[in-house]
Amino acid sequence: MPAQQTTARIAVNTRAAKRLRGGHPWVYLSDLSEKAPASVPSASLVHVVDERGKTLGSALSSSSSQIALRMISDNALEDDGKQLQDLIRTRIAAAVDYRNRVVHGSDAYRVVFSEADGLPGLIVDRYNDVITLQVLTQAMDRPDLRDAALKSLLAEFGNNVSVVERSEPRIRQLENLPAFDIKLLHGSNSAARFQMNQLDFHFDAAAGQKTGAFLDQRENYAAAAAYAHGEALDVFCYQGGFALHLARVCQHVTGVDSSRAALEVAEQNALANAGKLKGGEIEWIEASAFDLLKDFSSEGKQYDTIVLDPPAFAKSKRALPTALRGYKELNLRALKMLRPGGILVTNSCSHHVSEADFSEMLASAAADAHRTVKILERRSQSKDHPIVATIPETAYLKCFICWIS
């Protein structure tokens, strides 16, 4: 626990004060007032004030990030070894209660979604009896706050769960935090078997992307299966989330991914669900999606259902034009390969690609392919990844389900 000291007061400019009063929690370095201290303290609780000295609330600080302050309370809290820990416990309990109300048919879901749950810099996922967490900010990396989070999770889920910490090296580097592979914080297991929409999946916290499976697509998996039919192609299939759901209703499914390790897990998942699938064959292909779609298109291959679920193409605003060209190329090739009456499920997980950008890209691809695209559903991330109205950054996933003629 940090030594008790007078809580720093940091003044922000008028623009930032207006944004904070509107419910957005971030203060950038460029938002600091001339009245602010010369440097931002590391991993501290600070009081945020406007240029007239009026308190706006309390924030967690970072000495290295462009996001200098992340608001955690509208009140002036003290870093006394109790208030912050109590706040973390209260907010984790509230986050778990919210998931208990909105998550159905799965024992895998996001438990804490950083700012969306009032806990900036903390990501927690559940995979049955394995809990994973990521710590992404200097303040949340403090031993006292880590300990409060761990104890809160064990209070909610019981001492029989395992808790594994995974690293996000790029983000931790921005926060000047050390990188690592994984840490087993509690229990003895890093692997689990979990359910989504009555299908079984394998999870190993010691391997894979992000914090594991793509839980944000859980509801979209089921929605896609409601329209899918015939012969299906799942591009960027990873560990088979869409592919397995399609296999319950389609005669044949081809899953494509560039990661052999991901495809090996996908095959394990398919075997675990052999009795629940329609009986059609699932074929896994290790390949570059762009190259394979080009080859399949030139060969005249046709499908009744195609899913495109690529990784984030736009990591920054500067990457947006290149990302949109990539999305258009994928969707253009898919549209040319769909039979009349076919279903296209196209996704973007890039926050910097807005829904309007994505819709415009799809319209352009449809015009070039000379196809009519009827949008059946515009969807977003599953409810355990809540979208907060005052924090646009919490909305990132676009999933369009389309009828093609």
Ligand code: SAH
The other form holds:
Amino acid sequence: MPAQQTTARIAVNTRAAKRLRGGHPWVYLSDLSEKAPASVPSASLVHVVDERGKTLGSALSSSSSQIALRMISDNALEDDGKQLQDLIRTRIAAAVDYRNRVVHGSDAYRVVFSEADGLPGLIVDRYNDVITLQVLTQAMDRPDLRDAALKSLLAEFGNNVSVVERSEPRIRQLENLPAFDIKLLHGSNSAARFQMNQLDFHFDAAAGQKTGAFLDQRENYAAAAAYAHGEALDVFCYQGGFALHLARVCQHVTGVDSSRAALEVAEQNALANAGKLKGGEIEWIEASAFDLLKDFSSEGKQYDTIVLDPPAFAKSKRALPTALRGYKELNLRALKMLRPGGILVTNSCSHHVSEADFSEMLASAAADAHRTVKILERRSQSKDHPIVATIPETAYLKCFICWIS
Ligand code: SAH
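Please could you give me the other form, the form predicted together with the ligand, since above is the form predicted alone?
Below: every chain and molecule of the assembly, starting with the one above.
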């Protein structure tokens, strides 16, 4: 039977059709037309049509996610064992080419960022000669598509790299996919040394609370170091990304995190760079950031530079008001502890907190602290985590560098 007869056609409502024509790739389950089949197939290539039957393109389907369809092409592709595999290969090649042009001075970066690279459900990071893979949708989990992705990565980076899979269990669960521990898909290493902005870092896919470093902050580390001075406090320091960069220019850096495992890697990273830190002393404190800031401010501690980089407080839109209260408390305390002429590097990685919300929160904290906050730089994520104009969800990181008087 010719393949085109087996490709399901799924009709979507007017709202979804408008979103897709606007360049956004998602169709929610609630946006399927009454004309759509009763159930969405799992892991399939489907043709998406509007209510009048006009083709909008091809999508990959999920039978369990609220995002039922993720567009991958404006054309009507066929699942003939070749077209999808070719698409994965050309998109991975394009993603690598883009990074070759926009990433400088680092052998660690995000190679593929899911929808932002036209490959929904696939996230690939490179840490020197270790490549990590996250497979987060039913369709990308298909053996033929996984195989196409792996082969393309080896073609791009050479057979000597190791490829390790470590997918986020929570997201796989939404897609009804089995969770698993780390899997070595190619080669023999799961650990690497990598470089960012001339500093050395250690990566081990077999350890750590997430799949590696916060590569999205790479450009912000360098930007922060351009203004940082004196005594610095890096709150939510994880494995020391900001702290190490600050230690190149500050006299003393204190890194704070609640994770002992993260601080152990931070200490290893500090030792690996001992020669490059020009006397900047680093001390690591395992503590809850909220408690520690409260204690330090009541003790009257003062700093010249403070970095705040908390985990995403707003995991959903509903959590936004609570999240903003959390951000405000942290920023208020930090502002009170900064000496005049001090630098605040304040971050939020929640997509649900818009840049406008974040600015408003900062203004409110500044007013309450009776401090003037001059915004030196309004930054976002590093360019290897592309922001696609038609997909607002691809923009999530806010990093404001401010002068406090
Ligand atoms: N600045 C880091 C990334 C921070 S990620 C970098 O650039 O690499 C957020 C960190 O916050 C994680 O390391 C997590 O362990 C830590 N964390 C979460 N809740 C915390 C809390 N209440 N107090 C202190 N640290 C916390």
